[in-house]
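Read the single chain below, which is given as structure tokens and is the form predicted alone.
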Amino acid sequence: MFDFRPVGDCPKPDAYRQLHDAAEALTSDEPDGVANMANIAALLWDFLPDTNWTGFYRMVGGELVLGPFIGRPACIRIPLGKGVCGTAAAEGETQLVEDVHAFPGHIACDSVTNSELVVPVLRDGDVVAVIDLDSPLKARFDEDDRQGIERLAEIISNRI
């Protein structure tokens, strides 16, 4: 099958290029969005150290509904504007949160999460999903992560 783990100890931009190539290879010919989200969640889990949850929330009927993920059980439905995911979806903007406990209205689905990166997936200007990354470390995610996951969202926007 495939072995899509990052090669060696490479800088983050190089690791993200490898992640993008892997996502491209796995999703380019697959029309099933759920299958593509499942594989992307697994890639993120393999590629990103110090994460405790990697996955998707899908926009369904005006709210976010849990999609494929790797990690502990999660909140099933998130209203727009609530928590980090709901804020990202409502504003259509990435949320890079160094300390989730300081984020107004944070929804604690997993008490060990301390930082979060949520990137909206846009199709024709509309949010169709969000990519949600959680970490037990404070300030785990940085600008390289933001840029890498935003590029991933662009790559998969028409494949999920």
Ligand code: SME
Contents of the next structure:
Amino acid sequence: MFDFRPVGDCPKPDAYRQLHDAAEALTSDEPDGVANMANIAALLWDFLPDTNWTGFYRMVGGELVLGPFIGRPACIRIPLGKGVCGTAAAEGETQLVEDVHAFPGHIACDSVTNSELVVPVLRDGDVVAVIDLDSPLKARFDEDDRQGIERLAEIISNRI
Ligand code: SME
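Given the form predicted alone above, I would also like to look at the protein as it appears in the form predicted together with the ligand.
Let's see the whole complex now, leading with the same chain.
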């Protein structure tokens, strides 16, 4: 029914434009936040090579709680300020980590993870969730990824 796979080998900004169009098409008419997060997690898994975990943590009662994702089972609750996700949520700032083993307090959910990108989703200035991407490669994520995922976070901000 849906065919939102990336089209061919193209520069990262072009791939992100395809991802944004797909995210827009999948979520714009759907009010259910869980359904939308599930589809975005699946899109990220399909569009981003060399990832071993793509998904969401949601802000619930002042802590992060696991949301829809693709990957191995992960820690369920993360206090604000802890690990890469908790730091992104506490500061409201993207965390681009080339080597998670050098990040103080990194929470190792899957031992194959070596690099990580976590982008907060903001609504009316508040962090409502984070998008978490893990890779087995060191320094998998760069500025193109940061900009692409930050734009994705804007697109879905009112739909999750
Ligand atoms: N590594 C993360 C925890 C979440 S898992 O990677 C899915 C962190 O340090 O916040």
